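Shown next as structure tokens: one chain only, the form predicted alone.
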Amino acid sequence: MDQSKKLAIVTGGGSGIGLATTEAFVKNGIQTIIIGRDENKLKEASSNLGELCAYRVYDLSETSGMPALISEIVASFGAPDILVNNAGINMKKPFTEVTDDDFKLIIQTNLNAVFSLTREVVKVMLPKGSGSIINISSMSSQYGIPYVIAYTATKSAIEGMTRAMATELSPMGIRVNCVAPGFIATAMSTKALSNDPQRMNKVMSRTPMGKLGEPADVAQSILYLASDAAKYVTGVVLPVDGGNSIGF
């Protein structure tokens, strides 16, 4: 899959699914800019992946700085061809203990930031008449999962935004798709499941493939949707979940 001369932005690219996606992109000749808050992780990833990977340290919850961030990236590297909205945070709390501030924090990082960043990237994709945007959803948007009300709200909204953006932007050459990972062996899922045997058992019992996925499994799906191999694919939500969303 030769995607050379393409430029991608991957948020949260220093670890987990974001890092695996960046590795897949670089392996396929895509210059990739990773964005996140943890400079040590970003620097390490960039160093390991070589000259096709660069990074920018930025707190994506600070939406007011998005225009300047994208302007600087465009000035340094050119207009991006691919955007992967991967960065996100979770909070596990009983519904009645979630404060307004808790809820707003998750909404700001997982939803508002995706909207603001995508808007700015689309502005520089439109003159080229091409682009591919991949949003990241979750199994929490497929069915009800307790204790993650704010996270669920954001991921359900991401899927709706994906369809709305695809309908509006695809006539102008910009495809918009979404990947909905199942339970993947990342630091976030480990934290959520390691101290909750009941939840882990439930995950395994309803996953037909009987195991957690790997970040690379999701990354390959993102690579496909970003590539010309998916040039007639837009507005889809692709579960990468070992069958979890259809398991009984």
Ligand code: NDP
Second form
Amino acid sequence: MDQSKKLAIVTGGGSGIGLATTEAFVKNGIQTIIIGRDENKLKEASSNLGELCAYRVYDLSETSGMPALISEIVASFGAPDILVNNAGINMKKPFTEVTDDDFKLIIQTNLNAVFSLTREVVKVMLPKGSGSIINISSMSSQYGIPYVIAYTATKSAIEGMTRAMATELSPMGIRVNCVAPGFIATAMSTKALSNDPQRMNKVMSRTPMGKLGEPADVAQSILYLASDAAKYVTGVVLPVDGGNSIGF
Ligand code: NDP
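For the form predicted together with the named molecule instead of the form predicted alone, what are the coordinates?
Let's see the whole complex now, leading with the same chain.
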């Protein structure tokens, strides 16, 4: 796949699914800028991946700084061709224990940040008349999962926004798609499942492939949606889930 000369931004590219995506992009010659809060993680990823991977330390819950962030990236690297809105946080708590501040934090990081960052990136994609945006949803928007009310709200919104953006932006050459990972072995899923054997059993019992996915499994589908191989694909939500979303 010749992706040379392409430029991507991957939020949360320092770990898990974002890191695997960055590895896949770099392997395919795509210059990739990763964004996260933890400079050590970003620096390590960038030095392991070499000159095609640069990083910017930024807390995406601070939406007001996004125009400056994107302007600086454009000035340093040019206008991005690909945006992967991967960064996200989860919170597992009984419904009545979720405070307004808990709820707001998840919405700010998983939803408001995606909107604001994408708006700034689309402004610089529009003059080029091309671009590929990939959002990351979750099984929590395919069916009901208890104890993740705020996370579910954000991921359901992400799927709706994907369709709305795809209809508005595809006529201008910008494709917008979404990947809905099933249960993937990362820090996030370890936190949610490792001390909860009942939940782990539930996950496994409805996953026909009988195992957790690997970050690279999701990365390959993101690479496909980002690439010209998907040039007639827009507005889809692609489950990468070992069959979890259709499991009995
Ligand atoms: P990780 O916890 O490994 O990675 C999340 C990444 O998001 C981190 O690199 C983190 O970077 C970044 N991040 C979080 N908050 C912020 C912030 N405020 N500003 C900047 N960066 C931030 O999780 P996964 O790889 O598992 O998750 C990636 C995506 O996949 C998420 O959107 C998640 O909801 C989704 N997903 C994951 C599933 C799974 O089973 N793992 C299932 C379904 C969806 P840093 O710490 O440097 O800020």
